[in-house]
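Here you get one chain, nothing else, as structure tokens; it is the form predicted on its own.
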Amino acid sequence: MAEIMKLANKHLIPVTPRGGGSGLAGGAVALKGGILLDLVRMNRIIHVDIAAKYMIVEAAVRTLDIQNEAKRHGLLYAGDPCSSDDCVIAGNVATNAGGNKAVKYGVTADQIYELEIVTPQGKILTLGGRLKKNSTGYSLIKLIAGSEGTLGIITKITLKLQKLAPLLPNFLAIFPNLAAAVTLVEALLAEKNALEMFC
């Protein structure tokens, strides 16, 4: 790919990046013709780190398959743009794509540790660190992320992961009076429970 971008950038021949080709923008779409850049084969996950909670992914993994990978091992990735089946990583990135999670876990940028993109001019570089205070320099994932793909290709992107959340059911009981239902408070505070009583 750097190699390519670096023959595109000297013959001035525009290149368009496709991750998944869900975006409903256009962007994988090469108006000006050129190179239309396919990243459909980089698909892997490389790496789970279960213990520092990250996961090494290519640019076209899809987000449901991170999801679930992460699932797997008893962690969550806190990206869940709607399009969560179809879209891919790379793309994510691209748009700093939002989201069902969002309010609470942040926007895709906020899910990175470390980019990797090759330059319009062909040159590989990583961004970022994997470290939770990163605070040297400026913030050049944020930067790339929601760039579109005018920065620079995504590649490789080094995902943060968090515990998975345990499930916390939810119950209605109906009593036959407040009497009944008062049994019942003192067991269940002990259990660590939260009780919403409605007469």
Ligand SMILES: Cc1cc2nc3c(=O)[nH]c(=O)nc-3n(C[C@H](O)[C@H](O)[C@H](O)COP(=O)(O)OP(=O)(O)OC[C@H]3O[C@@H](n4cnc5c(N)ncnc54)[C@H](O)[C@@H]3O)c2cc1C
Second form
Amino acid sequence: MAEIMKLANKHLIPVTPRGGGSGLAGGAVALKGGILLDLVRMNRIIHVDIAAKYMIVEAAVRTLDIQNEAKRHGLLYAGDPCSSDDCVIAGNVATNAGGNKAVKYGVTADQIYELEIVTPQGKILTLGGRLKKNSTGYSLIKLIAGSEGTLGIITKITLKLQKLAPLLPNFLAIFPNLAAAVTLVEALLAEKNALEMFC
Ligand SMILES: Cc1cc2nc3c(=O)[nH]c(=O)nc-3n(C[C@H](O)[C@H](O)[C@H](O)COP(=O)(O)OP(=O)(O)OC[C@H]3O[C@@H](n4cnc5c(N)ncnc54)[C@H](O)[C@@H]3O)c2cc1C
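Right, and the form predicted together with the named molecule of this protein, after the form predicted on its own?
Next comes the full complex, this chain leading.
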């Protein structure tokens, strides 16, 4: 990946990284030609640490496979875009995807301990760290999250995992107005991990 980026940089060839191709902004379409970097073969789950609750994955692991792998170990990966069976984790990072569990656990940027990226100049950088209390320097993970491939190629991600909540039933509640519905949010989130509202 680094060699491709060095070559592209030297010859000013546009590079467009592509994950699952489900992004609605069309960022994975190589409109300017050049190199379309399909990372499909970078699909290994490298390590799951059950005690410390984290998982290290390559860029193109399908989000659903990450969720299932965490569940297999009694843990939760809280990133949950509705396209999880089609998208991959680097695409989620590059779009800072939200999803069903975002109200409780935050968006994709909130699920990341560490990111490995290849810069446009071909340098391999590791951003962030596997620490809860990480307050050193600029928050570069938040800069990369949502950057749609414009700042570098995401190659490896260390994801936070959560304790898996016991299986609870889904239910649909109908409220007379928005104000009445939001009064229940806090109580619901104490028990459940996902919440969607339709108006
Ligand atoms: C049915 C459906 C439901 C959806 N539900 C949600 C939802 O609930 N929440 C939500 O936020 N979005 C949702 N989306 C949008 C989309 O699925 C997400 O944006 C998803 O995160 C994109 O991931 P992808 O792997 O498909 O990325 P792609 O579409 O392949 O790429 C998206 C962007 O990421 C960049 N990119 C891809 N890989 C890399 C990489 N390795 N390094 C750097 N940049 C990279 C691409 O260049 C592009 O700019 C939905 C889409 C569909 C079709």
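Positions refer to the first chain, counted from 1. Quick caveat: nothing in here was measured; it's all calculated off a predicted structure. Rigid core (definition): largest C-alpha set, two forms, superposition within 1.5 Å.
Taking 2 Å as the criterion, Ala52 does not count as shifted between these two forms: its C-alpha moves by less than this amount when the rigid core is aligned. After superposing the rigid core, the Cα of Ile13 is displaced by less than 2 Å between these two forms.
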